[in-house]
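The chain below stands alone, shown as structure tokens; this is the form predicted on its own.
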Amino acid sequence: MSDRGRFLPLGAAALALALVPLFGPPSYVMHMAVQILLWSFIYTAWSIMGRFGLVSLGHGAFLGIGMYVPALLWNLYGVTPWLGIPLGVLLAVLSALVIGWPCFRLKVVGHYFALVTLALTEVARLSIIAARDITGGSLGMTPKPVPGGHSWWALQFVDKAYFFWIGLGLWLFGLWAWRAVDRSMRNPALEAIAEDETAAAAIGIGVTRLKLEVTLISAALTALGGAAMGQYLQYLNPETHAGIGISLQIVFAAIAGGMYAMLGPTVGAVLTLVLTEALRIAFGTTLIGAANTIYGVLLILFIIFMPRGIVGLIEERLRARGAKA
């Protein structure tokens, strides 16, 4: 199927989604829709590098940096998020560079790389908690509201429709970025690196450069998604937005949905949010923190029995049926 044939249904679906707020759906439905779109973008950002064997447990740090930088600049200095968000993305990219370059240069791979990125997440979380005078520490913080609650300058809106359209735009941008990497000349080289890094270097592939490029792209997009999420929620907390738990959630969602398929992380976002809401409705506050445990157990099961995720399994079944036909 041609690219036009592939993207025509997606474009039609995006157009239909863009019209949803005009029909006045309930506030809860809009809230869930906004979160699905934003988390889909964040999970897609992780899968851009995760699908090439670069398993990062540090995306909670990039998410937290993207959230906190614009909020702090707004609260302390009145800097508009339109300037704070790019600065947050830049800081996340620099953090990825500081971690990624020496790791890739020294050939830190596999579970060692995962542990290094995990340490980055903890450094980010503990730094936010330590700076409690300006970040609110473990109690979290709230960006200063504007009178009336509606301001493009402050990127604050009472009507969830605005964030729905922002989330829809980011989701489509994330799919475009995933597709651009997938269709670029870098993709075969990155797949070769994932298979055998030494052999890839032997045939002239710039291993360090390519791995660093895809890591920086992933970190930048994650920070951008974190900034949008922070502006929407208007509440930031290091335990839920910059710790190990959120990093595990990102990895689980991308793998469960299918990180090798463009829409896999989107399916993962729907799965995680439905699971979280089901636990909240069923158990209330009696099982606080249980979601992370469930994510860990399910992650093990998906890796063992469904390594290509839900979308990957569906694609395999469809290809098998086509072959039989």
The other form holds:
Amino acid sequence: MSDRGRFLPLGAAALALALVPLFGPPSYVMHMAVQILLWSFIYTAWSIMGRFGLVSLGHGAFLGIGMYVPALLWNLYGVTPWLGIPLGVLLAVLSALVIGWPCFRLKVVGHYFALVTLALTEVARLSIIAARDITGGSLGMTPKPVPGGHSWWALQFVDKAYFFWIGLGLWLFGLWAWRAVDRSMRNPALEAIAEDETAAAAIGIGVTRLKLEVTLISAALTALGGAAMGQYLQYLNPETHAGIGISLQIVFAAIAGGMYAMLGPTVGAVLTLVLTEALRIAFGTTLIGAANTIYGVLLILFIIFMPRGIVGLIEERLRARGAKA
Amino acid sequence: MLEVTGLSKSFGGFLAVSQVSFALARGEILGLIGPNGSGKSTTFNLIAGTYPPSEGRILFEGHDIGGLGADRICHLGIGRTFQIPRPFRKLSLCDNVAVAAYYGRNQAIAREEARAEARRVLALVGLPSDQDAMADGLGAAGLKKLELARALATQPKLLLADESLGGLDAGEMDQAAELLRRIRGEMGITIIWVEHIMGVLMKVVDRVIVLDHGEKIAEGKPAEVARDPRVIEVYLGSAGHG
Ligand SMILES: Nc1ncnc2c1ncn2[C@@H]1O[C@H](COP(=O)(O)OP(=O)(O)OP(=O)(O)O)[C@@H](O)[C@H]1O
Ligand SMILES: [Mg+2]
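Next block, the form predicted together with the partner chain, ref. the form predicted on its own:
To see the whole picture, the full complex is given below, headed by that same chain.
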């Protein structure tokens, strides 16, 4: 299928989605929709590198940095998020550089790369907790609200529709970034690197540089997603937004949805959020542990039996049918 | 064009290449022979930058390239094939070669141009160039051709061909030799050709270097080297490679 042929329905769907808030859906539906859009963006950002065997457990750090920097600058100095967010993204990119460059130079790959990046996530979480005077430590923090709750300067909106549109824009931006990697020679080059770095270098591919490039793109997008999430939730917590937990959540959701397909991470976001909500409603507050356990078991089953995720499985089926026809 | 002086490589105390020196003129085909484990592939890995040398100097067109990264050396104009083929199995044959054309050259080219170059080079070595052909369908001879196609797509001035044609039948060997001859003749690419079976190689090369246990033991015209008593001893000594 040509690119235009593929993007036309997506564009139409996006336009239709953009109209949804105008019909005044219930607040709960809007809340789910915003979360799905923002997490879809973040999972897509992770998969942009994850699909090339660069499995990072450090994305909790990028998310947390992107979230905390604008909130802290706002609370401490009254700096607008319009400046705070780019600074947060920049800091996330710098930390990705500090961790990525030595890893790629020293050929730290696979599980070892995952472990090193895991350490980064924990450093971010512990730093936020340690700076409790300004971050509120493990209790979390709230960006100072503006009177009336609606301000473009503070990027705070009572009406969820604004965050819906912001989320929609970010999600489409994430898909565009994914396509941009695929439309350049970076995709086959990164595939080649993932398979055999020595052979890739022998045909002139700058292995370190290309891996670093895609890592920095992924970190920047993740931090941007974190910033939007913080502005939306108006509550930041190191345990849920910076630690190992969130890093694993990202990885699981991306894998379950299918990290090799453009829409896989999006499906992963829908799946994990709907599953979480369904379990929460089914078990209420009586058996909080049970919901989490079932969630964990289901995800593990997914990963074992569908390593290419839901979208990967669907693609496979479609291909098999196409071959038969 | 290439000048190697006192080149050595040790792997944890074991000397795989020891004090090897030789020079190569533009347009030559140089044969590099020797029994199994004599250091031929390691010499290639040193020149191509896969490993840094432990000692010695490598001058390529006046640049000291010893210790540069493999990608830099590729850009300077040295292409290499791997003795054991290393295809990218998840990529089509065309993409295998197109990434080489795109990233391997000294100057930037467009994506579509890289694909067109890939198809041209695939046709030259005799592989299918349609978009769906994958490496999985290839046998030993096909994989060797793919190695060659990838190296050629980077537009090398010097080609390090680690052929070691074991696994190919007589017809395929002659074909491979003929291809190397054409690459030199029509494309003007200088070649070092590694092989441990002397027969086919001796008919094609201008000059031969013989390695044994990492050391250079002989150098000269094929006919002279074939008469050299040390070479005869090495080859008769290691039965099966005569
Ligand atoms: N990466 C490595 N680490 C340790 N030892 C190595 C390494 N590469 C090669 N060697 C050793 O160095 C010696 C030379 O190996 P090399 O591959 O250069 O031989 P060769 O002449 O190409 O042999 P063949 O004809 O079998 O291809 C061998 O004893 C080999 O085991
Ligand atoms: Mg060898």
